[in-house]
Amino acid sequence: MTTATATKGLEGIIAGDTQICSVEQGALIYRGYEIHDLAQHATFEEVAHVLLVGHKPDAKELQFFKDELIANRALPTQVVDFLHAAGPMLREGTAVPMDVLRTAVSILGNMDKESQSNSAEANLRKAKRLTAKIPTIIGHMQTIIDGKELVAPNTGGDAKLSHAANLLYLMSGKKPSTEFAHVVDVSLILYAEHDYNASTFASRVISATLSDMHGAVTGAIAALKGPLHGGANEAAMEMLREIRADIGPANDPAKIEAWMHKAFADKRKLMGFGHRVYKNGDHRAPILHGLGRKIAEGRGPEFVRLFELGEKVEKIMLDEKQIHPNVDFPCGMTYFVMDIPVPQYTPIFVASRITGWCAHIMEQHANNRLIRPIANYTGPKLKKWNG
């Protein structure tokens, strides 16, 4: 037995330092900018800078840095290779689109010429080839689900269209409306980062044996996958699906109160709902919700009956459980009312969540101590093998 503190899930255990972000009860902010504040006067590739450089960029920066993702964008022919291999595998269910995009980053690590260096300058121009190349990834991997052409292979996109806008240029090959890039954009930035949680930590503690960014990123996606992190976007509407088939179309206050009570009884957990650290509301579940409504409302009643449906739930959660939603399930909504594929939510939350993971990776990196806590044992006492 260790005399040292223990909690369960390290809850409560500060596990390092960071100049990146901040979680806090009343603010998220990244690197000194509040993200309501960004969510309403910055662009994605503006945070992106924020983040991976470590300053707000002038316009020049700005230009240039936006220039070096437009010209990464494009897929080697392995990788386009491996996603069309994948095809079959993600139309029969053998593979989610998450580990098709775990594998697409692990062959770019095996290609990439500076996949070795931990130097800070390779890092962070591999940080930028990330960036840039895995909203290409999810776009060419929803085409062939589709059984579509793929969009402009050669360019990875449109380079005329903002991150946003060409990421729903590559999934759809429709050009996205204004409101529709502007709204996928807010929801990169609320989702770019966010200190210690599971898969930025599970990066970070590969990093720190000194192994490479593709590595890291790597597990970084095998934890965000997860329905308790990432995953829970696709939980969330999954839910809201099952709700929606159960009490009918008519969204009737009894039903949905008869659904969440068996739900409460059963133990159900309920995705989408409660976060670790905020026990007063996610900040960036209200942007999201309020935007993701506009489309709604926008779109038409039956997609409106969606949102009303899930405030419903909202409320009995928070009358009945006094727990608020977090950030995945107003997305789900959001995603949903865009026409976005459900399985492709968690994997657009890596094309944001890939600029916090490598600014955490370089971090670690730059100031590198192994990761190494220790377990407190709770077996069986000491035995003698003989006897």
Contents of the next structure:
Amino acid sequence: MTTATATKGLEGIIAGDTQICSVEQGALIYRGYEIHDLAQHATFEEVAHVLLVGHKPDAKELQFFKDELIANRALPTQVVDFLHAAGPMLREGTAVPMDVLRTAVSILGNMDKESQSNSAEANLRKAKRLTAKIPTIIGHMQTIIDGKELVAPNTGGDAKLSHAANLLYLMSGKKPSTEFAHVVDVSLILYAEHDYNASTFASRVISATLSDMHGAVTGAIAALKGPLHGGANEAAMEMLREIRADIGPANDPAKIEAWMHKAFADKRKLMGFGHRVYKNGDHRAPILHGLGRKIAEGRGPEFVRLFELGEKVEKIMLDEKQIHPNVDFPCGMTYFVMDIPVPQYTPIFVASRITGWCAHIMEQHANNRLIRPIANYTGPKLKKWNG
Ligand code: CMC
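For comparison with the form predicted on its own, please write out the form predicted together with ligand CMC.
Up next: the whole complex, starting with the chain shown before.
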């Protein structure tokens, strides 16, 4: 029996080494590149190459990588059939898009010829296939929810479109504007990697048993779904909708303050706020906020009012609780002003974080030791079964 005390939530515990990402209050860095630099100058495909292959691609490597992604976008018919079968489950609410995406990824594993190989080469090929196919799963799922024809089912989209633009195209059947595609691209860059966050850690625990990549990603999707993690981008937008429904169409400061004070009195967790590491603000949040607000300004006063409401909520949280928004708060508003359906916000997070997860799964497999901490037993004292 151990006498050591546990650290709740493993706060501050260094659980392993990584060369992929550094998350600190001072900077967020992917393999040596700082996040503002990447958001301003890189594309998601370049960042995915940095994370998965390990270095910044030259022009030829980038073209090759993009071509591989495009070639792998289409889904096997079995996955498309499953998405059709999931339509009623989504409509009845026994499943949400994150659940359906999780199962679709698991089926992809069942069908992947290299599913049982953990070699570095097979893992990289599987990582690219997953990165290519996840937007198609999301897109097809959304068109099934909307009762429309699947967009480009044989090709998984339009080969001329970037990863981000193609994701929007697959979901809506409309080619997005350059601005919308750019903002989604930046959001994918910001979401791509974050060291030992809960879902990535889950993927490393699974892969450290020498289980396979699709299994580790399936587990990671389940972890990301929770509203304390990736599910917060949907939950943040739902909270803003709730505030709007309660206070009415105008941003009356007194009503917003009253709503917030009631939330504080009820000890409510406000979604899209707080972070285990960033206690003085999340590097990613202002980048996305600025881009989302610009879209809102282009779309008109009704959309700007949403951002103004969010800004007021942020100010009250900061002034009264000293808690900053995390990336999920502006993400919720940004995706909303682009008309992206709320239940797809966390699946879109998956379309990005798949690159970080796969990089970590590969890093774990390359230098593995079983991850098996110990628990501090707090149960009953020893007793006899018979008397
Ligand atoms: N609303 C209200 N109070 C909060 C919040 C919040 N969102 N976040 C932290 N606090 C309070 C918390 O109650 C605690 O107060 P006290 O000391 O009085 O008990 C104090 O701030 C310290 O927080 P903590 O519970 O120690 O924080 P944690 O590191 O355990 O949890 C968190 C981090 C992200 C789970 C938490 O801040 C939270 O639940 N936030 C809302 C969900 C959310 O936005 N998640 C997204 C995380 S970031 C990106 C991602 O993963 O997608």
